[in-house]
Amino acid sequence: MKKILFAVYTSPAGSIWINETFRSIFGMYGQDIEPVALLLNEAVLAVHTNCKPELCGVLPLSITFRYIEKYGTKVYAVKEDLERFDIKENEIDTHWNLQILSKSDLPEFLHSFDNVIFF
(Lines of atoms letter the chains of each structure in order from A and count residues from 1; the text may use other names and numbers.)
(Lines give C-alpha, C1' and ligand atoms only; values in the text may rest on other atoms or scores of the structure.)
Protein backbone atom coordinates (compact mmCIF):
# COMPACT_ATOMS: atom_id res chain seq x y z
CA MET A 1 0.00 0.00 0.00
CA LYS A 2 1.38 3.40 -0.99
CA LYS A 3 1.54 6.13 1.61
CA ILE A 4 0.81 9.65 0.41
CA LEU A 5 1.16 12.77 2.51
CA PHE A 6 -1.08 15.72 1.71
CA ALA A 7 0.56 18.82 3.15
CA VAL A 8 -1.41 22.05 3.30
CA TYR A 9 0.15 25.32 4.35
CA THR A 10 -2.39 28.01 3.44
CA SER A 11 -4.78 29.70 5.81
CA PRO A 12 -8.24 28.11 6.13
CA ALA A 13 -9.84 31.56 6.02
CA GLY A 14 -10.32 32.88 2.53
CA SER A 15 -9.01 29.77 0.78
CA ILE A 16 -10.47 26.44 -0.16
CA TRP A 17 -7.28 24.43 0.14
CA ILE A 18 -7.88 22.64 3.40
CA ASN A 19 -11.25 21.33 2.28
CA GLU A 20 -9.81 20.50 -1.16
CA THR A 21 -6.98 18.62 0.55
CA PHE A 22 -9.42 16.50 2.52
CA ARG A 23 -11.62 15.97 -0.53
CA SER A 24 -8.55 14.55 -2.29
CA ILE A 25 -7.65 12.44 0.74
CA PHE A 26 -11.11 10.91 1.03
CA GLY A 27 -11.00 10.05 -2.68
CA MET A 28 -7.85 7.98 -2.07
CA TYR A 29 -9.63 5.47 0.15
CA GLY A 30 -11.14 3.77 -2.89
CA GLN A 31 -7.65 2.91 -4.09
CA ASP A 32 -4.76 1.05 -2.52
CA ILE A 33 -3.40 4.23 -0.92
CA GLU A 34 -2.97 5.34 2.69
CA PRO A 35 -3.45 9.14 2.76
CA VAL A 36 -2.28 11.30 5.65
CA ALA A 37 -2.77 15.05 6.22
CA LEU A 38 -0.15 17.48 7.49
CA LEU A 39 -1.11 21.02 8.50
CA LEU A 40 1.75 23.48 8.66
CA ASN A 41 2.34 27.23 8.58
CA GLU A 42 -0.98 29.13 8.50
CA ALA A 43 -2.99 25.95 7.86
CA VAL A 44 -2.71 25.05 11.55
CA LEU A 45 -5.28 27.79 12.21
CA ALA A 46 -7.89 25.31 10.99
CA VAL A 47 -7.66 23.23 14.16
CA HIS A 48 -8.70 26.06 16.47
CA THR A 49 -12.24 25.63 17.80
CA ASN A 50 -13.07 29.19 16.74
CA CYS A 51 -11.92 28.79 13.13
CA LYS A 52 -14.99 29.44 10.99
CA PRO A 53 -14.01 29.93 7.32
CA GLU A 54 -17.69 29.81 6.41
CA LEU A 55 -17.88 33.39 7.73
CA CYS A 56 -15.68 34.34 4.72
CA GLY A 57 -17.90 32.44 2.30
CA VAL A 58 -15.73 29.29 2.21
CA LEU A 59 -17.09 25.82 3.00
CA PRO A 60 -17.04 24.97 6.72
CA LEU A 61 -14.27 22.69 7.97
CA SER A 62 -16.83 20.70 9.92
CA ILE A 63 -17.90 18.90 6.73
CA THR A 64 -14.62 16.96 6.89
CA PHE A 65 -15.03 15.73 10.45
CA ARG A 66 -17.48 12.92 9.67
CA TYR A 67 -15.08 11.41 7.11
CA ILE A 68 -11.96 11.90 9.24
CA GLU A 69 -13.69 9.80 11.87
CA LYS A 70 -15.18 7.29 9.39
CA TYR A 71 -11.85 6.56 7.69
CA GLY A 72 -9.61 7.14 10.70
CA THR A 73 -7.63 9.67 8.71
CA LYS A 74 -4.38 10.63 10.40
CA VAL A 75 -4.00 14.40 10.73
CA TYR A 76 -0.73 15.97 11.88
CA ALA A 77 0.18 19.55 12.74
CA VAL A 78 3.53 21.19 13.36
CA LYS A 79 4.06 22.09 17.02
CA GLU A 80 6.06 25.25 16.33
CA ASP A 81 3.35 26.57 13.98
CA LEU A 82 0.68 25.93 16.64
CA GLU A 83 2.83 27.87 19.10
CA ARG A 84 3.41 30.70 16.61
CA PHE A 85 -0.35 31.22 16.39
CA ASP A 86 -0.74 30.68 20.14
CA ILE A 87 -3.08 27.72 19.74
CA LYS A 88 -3.26 25.90 23.05
CA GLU A 89 -4.01 22.20 23.30
CA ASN A 90 -7.41 22.88 24.91
CA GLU A 91 -8.32 25.13 21.94
CA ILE A 92 -7.89 22.37 19.37
CA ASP A 93 -11.14 20.92 18.04
CA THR A 94 -11.14 17.26 19.06
CA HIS A 95 -12.77 16.24 15.76
CA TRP A 96 -9.35 16.58 14.11
CA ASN A 97 -7.93 13.77 16.27
CA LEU A 98 -4.73 15.76 15.82
CA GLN A 99 -1.25 14.38 16.26
CA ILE A 100 1.47 16.94 16.83
CA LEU A 101 5.02 16.70 15.59
CA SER A 102 8.02 18.97 15.90
CA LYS A 103 9.66 20.75 12.96
CA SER A 104 12.84 18.84 13.69
CA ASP A 105 10.91 15.61 12.98
CA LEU A 106 9.66 16.80 9.57
CA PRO A 107 12.55 15.54 7.38
CA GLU A 108 12.24 11.96 8.63
CA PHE A 109 8.44 12.20 8.61
CA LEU A 110 8.34 13.41 4.99
CA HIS A 111 10.73 10.69 3.87
CA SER A 112 8.47 8.00 5.37
CA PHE A 113 5.96 8.59 2.53
CA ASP A 114 6.06 7.41 -1.08
CA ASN A 115 4.77 10.78 -2.29
CA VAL A 116 4.12 14.22 -0.83
CA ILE A 117 1.59 16.60 -2.36
CA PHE A 118 1.49 20.25 -1.30
CA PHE A 119 -1.69 22.31 -1.37
Given for the second form:
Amino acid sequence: MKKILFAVYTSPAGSIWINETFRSIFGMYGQDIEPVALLLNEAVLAVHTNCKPELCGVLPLSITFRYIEKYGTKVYAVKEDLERFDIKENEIDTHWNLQILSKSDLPEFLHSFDNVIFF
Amino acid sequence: MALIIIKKSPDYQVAHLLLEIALPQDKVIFLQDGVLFAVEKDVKTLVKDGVELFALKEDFVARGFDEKESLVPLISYDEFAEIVEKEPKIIS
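Alternative state: the form predicted together with the partner chain, after the form predicted alone:
Okay, now the whole complex, with that chain kicking things off.
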Protein backbone atom coordinates (compact mmCIF):
# COMPACT_ATOMS: atom_id res chain seq x y z
CA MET A 1 0.00 0.00 0.00
CA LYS A 2 1.38 3.41 -0.98
CA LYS A 3 1.72 6.07 1.68
CA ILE A 4 0.91 9.59 0.51
CA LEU A 5 1.30 12.72 2.60
CA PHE A 6 -0.98 15.65 1.87
CA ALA A 7 0.62 18.81 3.23
CA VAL A 8 -1.27 22.08 3.50
CA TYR A 9 0.21 25.41 4.53
CA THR A 10 -2.41 28.08 3.80
CA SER A 11 -4.67 29.74 6.32
CA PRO A 12 -8.04 28.08 6.98
CA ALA A 13 -9.89 31.40 6.76
CA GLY A 14 -10.15 32.90 3.30
CA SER A 15 -8.99 29.85 1.40
CA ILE A 16 -10.47 26.47 0.70
CA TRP A 17 -7.26 24.48 0.76
CA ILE A 18 -7.61 22.72 4.09
CA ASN A 19 -11.04 21.32 3.25
CA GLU A 20 -9.85 20.51 -0.29
CA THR A 21 -6.86 18.67 1.17
CA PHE A 22 -9.09 16.54 3.35
CA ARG A 23 -11.53 15.97 0.49
CA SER A 24 -8.60 14.56 -1.51
CA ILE A 25 -7.48 12.46 1.45
CA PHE A 26 -10.90 10.90 2.00
CA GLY A 27 -11.08 10.07 -1.71
CA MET A 28 -7.88 8.04 -1.37
CA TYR A 29 -9.52 5.48 0.88
CA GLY A 30 -11.19 4.02 -2.21
CA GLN A 31 -7.71 3.26 -3.60
CA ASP A 32 -4.85 1.13 -2.31
CA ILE A 33 -3.36 4.20 -0.64
CA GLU A 34 -2.76 5.27 2.93
CA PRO A 35 -3.22 9.06 3.11
CA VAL A 36 -1.85 11.21 5.92
CA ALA A 37 -2.34 14.95 6.55
CA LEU A 38 0.25 17.50 7.62
CA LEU A 39 -0.67 21.02 8.69
CA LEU A 40 2.12 23.58 8.65
CA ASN A 41 2.64 27.34 8.55
CA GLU A 42 -0.70 29.21 8.75
CA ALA A 43 -2.70 26.00 8.25
CA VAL A 44 -2.11 25.04 11.88
CA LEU A 45 -4.63 27.75 12.82
CA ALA A 46 -7.27 25.21 11.78
CA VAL A 47 -6.81 23.09 14.89
CA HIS A 48 -7.77 25.82 17.36
CA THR A 49 -11.18 25.18 18.91
CA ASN A 50 -12.19 28.77 18.10
CA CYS A 51 -11.20 28.62 14.42
CA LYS A 52 -14.40 29.24 12.42
CA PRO A 53 -13.74 29.86 8.69
CA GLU A 54 -17.50 29.77 8.13
CA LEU A 55 -17.58 33.32 9.54
CA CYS A 56 -15.78 34.32 6.29
CA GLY A 57 -18.21 32.34 4.16
CA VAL A 58 -15.91 29.34 3.72
CA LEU A 59 -17.03 25.78 4.50
CA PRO A 60 -16.61 24.84 8.17
CA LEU A 61 -13.67 22.63 9.07
CA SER A 62 -15.93 20.50 11.23
CA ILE A 63 -17.30 18.76 8.12
CA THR A 64 -14.04 16.79 8.05
CA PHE A 65 -14.34 15.48 11.60
CA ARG A 66 -16.65 12.53 11.11
CA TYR A 67 -14.48 11.19 8.27
CA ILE A 68 -11.28 11.67 10.26
CA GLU A 69 -12.91 9.57 12.96
CA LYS A 70 -14.43 7.04 10.53
CA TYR A 71 -11.18 6.39 8.65
CA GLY A 72 -8.80 7.02 11.54
CA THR A 73 -6.94 9.56 9.40
CA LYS A 74 -3.60 10.55 10.87
CA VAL A 75 -3.24 14.32 11.14
CA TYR A 76 0.06 15.96 12.04
CA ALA A 77 0.96 19.57 12.82
CA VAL A 78 4.32 21.27 13.21
CA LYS A 79 5.13 22.17 16.80
CA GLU A 80 7.00 25.39 15.99
CA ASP A 81 4.08 26.66 13.88
CA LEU A 82 1.63 25.95 16.74
CA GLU A 83 3.96 27.86 19.07
CA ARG A 84 4.24 30.74 16.60
CA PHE A 85 0.48 31.26 16.88
CA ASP A 86 0.49 30.50 20.62
CA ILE A 87 -1.88 27.55 20.21
CA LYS A 88 -1.69 25.54 23.40
CA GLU A 89 -2.47 21.84 23.64
CA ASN A 90 -5.68 22.46 25.60
CA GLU A 91 -6.88 24.78 22.80
CA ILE A 92 -6.61 22.10 20.11
CA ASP A 93 -9.93 20.59 19.02
CA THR A 94 -9.76 16.92 19.95
CA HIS A 95 -11.66 15.95 16.77
CA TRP A 96 -8.39 16.37 14.84
CA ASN A 97 -6.79 13.59 16.89
CA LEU A 98 -3.69 15.67 16.27
CA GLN A 99 -0.15 14.41 16.46
CA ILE A 100 2.55 17.01 16.83
CA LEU A 101 6.01 16.81 15.32
CA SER A 102 8.98 19.11 15.48
CA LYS A 103 10.26 21.01 12.45
CA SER A 104 13.59 19.22 12.82
CA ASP A 105 11.77 15.91 12.21
CA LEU A 106 10.32 17.09 8.88
CA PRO A 107 13.14 15.92 6.54
CA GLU A 108 12.93 12.33 7.75
CA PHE A 109 9.12 12.46 8.06
CA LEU A 110 8.58 13.71 4.51
CA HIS A 111 11.03 11.17 3.10
CA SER A 112 9.12 8.32 4.79
CA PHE A 113 6.25 8.67 2.26
CA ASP A 114 6.07 7.41 -1.31
CA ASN A 115 4.71 10.77 -2.41
CA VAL A 116 4.22 14.13 -0.77
CA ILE A 117 1.78 16.63 -2.23
CA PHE A 118 1.74 20.25 -1.07
CA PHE A 119 -1.61 21.96 -1.52
CA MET B 1 16.50 9.51 -2.16
CA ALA B 2 13.67 11.70 -3.47
CA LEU B 3 12.79 14.15 -6.20
CA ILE B 4 11.65 17.49 -4.79
CA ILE B 5 9.74 19.78 -7.15
CA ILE B 6 9.51 23.46 -6.22
CA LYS B 7 6.95 25.56 -8.09
CA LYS B 8 6.73 28.58 -5.79
CA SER B 9 9.06 31.59 -5.94
CA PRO B 10 11.63 32.38 -3.22
CA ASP B 11 9.05 34.76 -1.71
CA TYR B 12 7.18 31.73 -0.37
CA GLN B 13 8.21 30.23 2.95
CA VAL B 14 7.05 26.79 1.82
CA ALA B 15 9.53 26.85 -1.07
CA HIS B 16 12.38 27.41 1.39
CA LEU B 17 11.02 24.63 3.59
CA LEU B 18 11.22 22.20 0.66
CA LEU B 19 14.88 23.13 0.17
CA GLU B 20 15.58 22.67 3.87
CA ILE B 21 14.13 19.17 3.98
CA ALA B 22 16.18 17.98 0.99
CA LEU B 23 18.65 15.26 1.98
CA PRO B 24 21.95 14.32 0.31
CA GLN B 25 21.34 12.42 -2.99
CA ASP B 26 17.95 14.11 -3.44
CA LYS B 27 17.29 16.01 -6.66
CA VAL B 28 15.51 19.38 -6.58
CA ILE B 29 13.88 20.74 -9.74
CA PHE B 30 12.63 24.30 -9.94
CA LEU B 31 9.50 24.76 -12.07
CA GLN B 32 7.15 27.68 -12.79
CA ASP B 33 8.05 30.63 -10.49
CA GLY B 34 10.36 28.29 -8.61
CA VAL B 35 12.91 28.95 -11.37
CA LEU B 36 13.54 32.33 -9.72
CA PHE B 37 15.70 30.40 -7.26
CA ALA B 38 18.09 29.81 -10.17
CA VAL B 39 19.18 33.46 -10.02
CA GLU B 40 19.45 33.65 -6.22
CA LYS B 41 23.14 34.14 -5.45
CA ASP B 42 23.08 31.88 -2.41
CA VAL B 43 20.87 29.16 -3.90
CA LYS B 44 23.49 26.44 -3.46
CA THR B 45 23.92 27.29 0.22
CA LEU B 46 20.21 26.74 0.84
CA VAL B 47 20.58 22.97 0.52
CA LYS B 48 22.73 20.33 2.15
CA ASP B 49 25.86 19.07 0.38
CA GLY B 50 25.01 16.30 -2.06
CA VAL B 51 21.65 17.74 -3.12
CA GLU B 52 21.44 18.27 -6.89
CA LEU B 53 19.64 21.37 -8.19
CA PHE B 54 18.05 21.84 -11.61
CA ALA B 55 15.67 24.34 -13.21
CA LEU B 56 13.32 23.83 -16.14
CA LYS B 57 14.77 25.71 -19.10
CA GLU B 58 11.44 26.64 -20.69
CA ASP B 59 10.10 28.18 -17.47
CA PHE B 60 13.39 30.05 -16.93
CA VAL B 61 13.65 31.67 -20.37
CA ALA B 62 9.89 32.34 -20.39
CA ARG B 63 10.51 34.76 -17.53
CA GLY B 64 12.94 36.83 -19.58
CA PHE B 65 16.20 35.30 -18.40
CA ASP B 66 19.09 34.25 -20.59
CA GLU B 67 20.15 30.64 -20.11
CA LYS B 68 23.62 31.87 -19.06
CA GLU B 69 22.12 33.63 -16.05
CA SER B 70 21.08 30.42 -14.35
CA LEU B 71 23.24 29.40 -11.39
CA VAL B 72 21.95 25.81 -11.61
CA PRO B 73 21.85 23.41 -14.60
CA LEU B 74 18.86 23.92 -16.86
CA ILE B 75 16.95 20.89 -18.10
CA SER B 76 14.45 20.38 -20.90
CA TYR B 77 10.94 18.95 -20.54
CA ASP B 78 12.24 15.61 -21.83
CA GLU B 79 15.00 15.51 -19.22
CA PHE B 80 12.48 16.49 -16.55
CA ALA B 81 10.23 13.60 -17.60
CA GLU B 82 13.18 11.18 -17.49
CA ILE B 83 14.06 12.22 -13.93
CA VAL B 84 10.43 11.90 -12.79
CA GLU B 85 10.25 8.40 -14.24
CA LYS B 86 13.43 7.29 -12.47
CA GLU B 87 12.76 8.71 -9.00
CA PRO B 88 10.70 6.45 -6.73
CA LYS B 89 9.70 9.22 -4.30
CA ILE B 90 8.34 12.63 -5.20
CA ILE B 91 7.83 15.55 -2.84
CA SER B 92 5.98 18.34 -4.59
